[in-house]
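The chain below stands alone, shown as structure tokens; this is the form predicted alone.
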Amino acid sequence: MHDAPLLNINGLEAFYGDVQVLWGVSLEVNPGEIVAVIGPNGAGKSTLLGCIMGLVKSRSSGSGPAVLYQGEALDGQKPEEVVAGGIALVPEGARVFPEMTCLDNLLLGAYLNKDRQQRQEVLEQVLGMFPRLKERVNQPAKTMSGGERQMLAIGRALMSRPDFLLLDEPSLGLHPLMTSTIFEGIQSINQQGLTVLLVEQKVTFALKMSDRGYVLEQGRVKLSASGEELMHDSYVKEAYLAV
């Protein structure tokens, strides 16, 4: 028996400008999973992701809020509010600050600790479980390659000490060799008690680590099982894995 989901999506309609971009979409996330979200390119995958956090302009079809965290609405809110309630996203494109160094960029994530002792405390977790950015924590950002610059974006959300990390196409750009160790990243985050919500175009990576998967199409969730029913659904083989 689970709890009550950590976030709950009921009936979301999306919008940029007058532009509809989602239709009724639902979907849950309980705690301590990991749950995919694929589907082609402009199927409205990064759109949710920004109507969790109050990015994009959103609305219910139904009666009461579209987006609950954590049994409270998410509708309205302020990004930042979104952030200090324990929800982080890192974006497509690893985006971090080229000029600053790796570790300023991580410090940049703790912005909203006051606490010096915790911070380090969570620097030094988030350096154990990528070892890569311990290396390079004094260089500038913009020396580093895209997987690393990929982990130091993951790294730096980590940073806020969230309890629910959305991640859109961490492996985007990546070769083979560093999409893995992104994903085992992911997977030892989520091991230590994080819930993840990933939007990835890698199907088979995204759908074996998940505990369960959507398919999200022309802004409407198409299908949803646990990650091996979709693994091996017929479907999903042959619109996402070629088989």
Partner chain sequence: MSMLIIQSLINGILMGGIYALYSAGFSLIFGVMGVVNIAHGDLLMLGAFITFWMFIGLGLDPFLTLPFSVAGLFVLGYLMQRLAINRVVGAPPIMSYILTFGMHLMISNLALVAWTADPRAVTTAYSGANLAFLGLTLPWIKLITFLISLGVIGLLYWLLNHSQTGRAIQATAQDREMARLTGIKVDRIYALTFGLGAAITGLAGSMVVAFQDVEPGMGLPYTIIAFCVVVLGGMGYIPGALIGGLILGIVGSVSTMLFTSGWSIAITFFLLYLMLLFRPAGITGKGIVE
Second form
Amino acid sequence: MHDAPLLNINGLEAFYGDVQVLWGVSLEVNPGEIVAVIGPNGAGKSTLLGCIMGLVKSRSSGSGPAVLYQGEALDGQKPEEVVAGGIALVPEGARVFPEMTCLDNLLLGAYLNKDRQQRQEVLEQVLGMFPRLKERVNQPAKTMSGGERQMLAIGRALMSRPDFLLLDEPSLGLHPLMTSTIFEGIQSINQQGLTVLLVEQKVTFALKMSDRGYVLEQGRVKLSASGEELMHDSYVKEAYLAV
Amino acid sequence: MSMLIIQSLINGILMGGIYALYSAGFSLIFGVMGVVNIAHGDLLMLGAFITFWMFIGLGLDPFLTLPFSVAGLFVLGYLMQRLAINRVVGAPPIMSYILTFGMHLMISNLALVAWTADPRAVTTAYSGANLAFLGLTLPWIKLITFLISLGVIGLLYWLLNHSQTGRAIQATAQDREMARLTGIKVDRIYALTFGLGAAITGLAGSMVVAFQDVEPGMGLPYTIIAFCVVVLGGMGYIPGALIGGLILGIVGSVSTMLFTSGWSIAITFFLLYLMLLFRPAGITGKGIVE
Amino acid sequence: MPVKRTGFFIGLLVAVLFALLPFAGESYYIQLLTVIFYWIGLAACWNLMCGYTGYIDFGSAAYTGIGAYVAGIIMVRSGLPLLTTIPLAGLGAGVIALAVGWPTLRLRGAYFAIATFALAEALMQVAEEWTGLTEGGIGITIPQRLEEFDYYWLYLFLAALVVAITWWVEHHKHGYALKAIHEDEHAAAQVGINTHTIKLKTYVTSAFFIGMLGALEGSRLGYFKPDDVFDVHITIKMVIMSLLGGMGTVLGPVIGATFLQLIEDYLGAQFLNFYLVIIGAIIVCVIIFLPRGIVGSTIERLRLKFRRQP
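Shown: the form predicted alone; wanted: the form predicted in complex with its partner chain:
Below is the entire complex, every chain and molecule, led by the chain shown above.
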């Protein structure tokens, strides 16, 4: 399982204008893992994903590139190039294309794949994984419920057949039942070989299914350990699992 | 008298097809990029001149010039967007008004300098051929241009809704950043969209030679008509351009028959104003409202 | 703030120097400057409203037209002297601006632009058709005219006044409110700014001065028809001059109007037909390379230069 890491982040620093939001963040994701990044609002979790996807300008506090994917630097790449390289992002709030139908959203996920047949096959797979979407196929996405939109966003990301999936708070604003469905979906995708990096606020769920986790606070990595260890860590329990 | 009105109505509808066609291009450009193209009518003028020069210079039947007009304006539009308009896509709208206005000045006055202000007519052997129907006169050429307009609008609508490129265009219009996250090269989509809008406008221009003489200053009034059409039909809504175009064609034709042109223009503009005030999303209610 | 006050006094000094010029100057330059001051005045009016709020008005020519016709009709019908009709023209323009602005300022962006344009065009057609009032397409001859130097001084005075008002607005609460509306109107309203009133006040003030300038110009022309004074190209020149110079700055319209009018004067003489092509090219280049206008870009560059911090 531990060949070279799929994703390597070294001393990542990121800015919004003049304001620094990430300070020397380092982490890695190995092939086939589910890695969680947890932390409070404003910690910089979304920014982290943004840096990987090329949406946010990043640089390294050390020498060399800040973000390495499969050994190659992602620094300075445009989002459309990163996506073409096999990484897909499910952004915060799903961000489905509101005026397009559920089906069109999914088809668009496979934009980079010119092979019609393959597209159809992946479509069948995705609809099989999320039967709810099948029912809503011709509905405009804006009329779908929050949970359905989240499923749609994940399905859309899967349509590009990525090797690496990033999820930004997939459980945000969702009913607990819906949340389990989503997480079960993520686990099953992972079992089929997809590496996952998950940014979450629902700490219990995230840590339960993750192989490893990082705690990000105020733009810095505070803790890093296996999912199990983090769940029983006293700091994490007090700060995030307060009963 | 009623025959006159019906004839006027028919003329209006036939002209309305053209209005709808190039206004659809205008609407598409605004809907996807938020750019109000004040040089839009000049693209139409260029299409008309392509047809004229090929007709006079090469002896080509005007209908055979259509593909050249489409191709030529597509390339021009693509380049205009890529080289200049792309810079103002994210910027405040006024930048695009002024930029496209500057382009309007350049294009229309270059045409004026190159080709002089003399109106040019395109008349073929069959120009006067009419279809007589129930006492009405339907010029064949205008009938054919109308059918072509409808066909192309339908094609555009189909393209936007049933092809990956069309979906990409829609996605870019709805959420630009997310579109990039699905691998769409947004800059290329913008250029493609503008090229498409320019191409169908060039087509409309080539067909306009059946309705009027060609001269370099003919563009601006058509741009203004495009504004009216998309306000009526809804900004950024393609089927709305069809509705708006037909209505405007009819209104224009009938009102010039009934009133002096000054009052009918005043009334049209005032109605346009009221429309913006009370129903900015257009008759269909599907327009983009800020 | 010492720097700003100095700026104001320098401006005042410059204006006074220009006022003294006719006693020394050559007639051609006085003529040219008269036209330049006219356009500085108009551009500054446009900038006062639109440069700061970001609302794009394409119907300003309505007020040059209203001004010209109100003054003209009053003079023809009642024989009142020219100088009395000027403020009346401004008043007329202001009142109509109040009526127009009230509903129209609810619109935003492209819709506001198209709406103002549509109204101005409609108004022009009405002026054309309502021959009983305006003589329509026949045109109206203005019975009174001032001396050349009088126009020079009046335009200089009005232009300086509008620029001074802009300066005052920029440095006081009113200006902050306008800029806040530009940034985020919704938020501005929530903070307690009465956006509708402020917009309306600015719009009406702008129209008032545009009306007076239009009235003066009408008398200077001596004879005009509706499409001379309601011409959309007047509005377009105002917009471009503000943009070229820098929207939302005090000196922007001054620089922009001077620059464009000088170019027009030079090119118009040299290149006749071609000159509009060149103007178009200049506009395109400025938008692409100097999007904040001449003044705006300079301010931006200076700001960056003096901000070198580790």
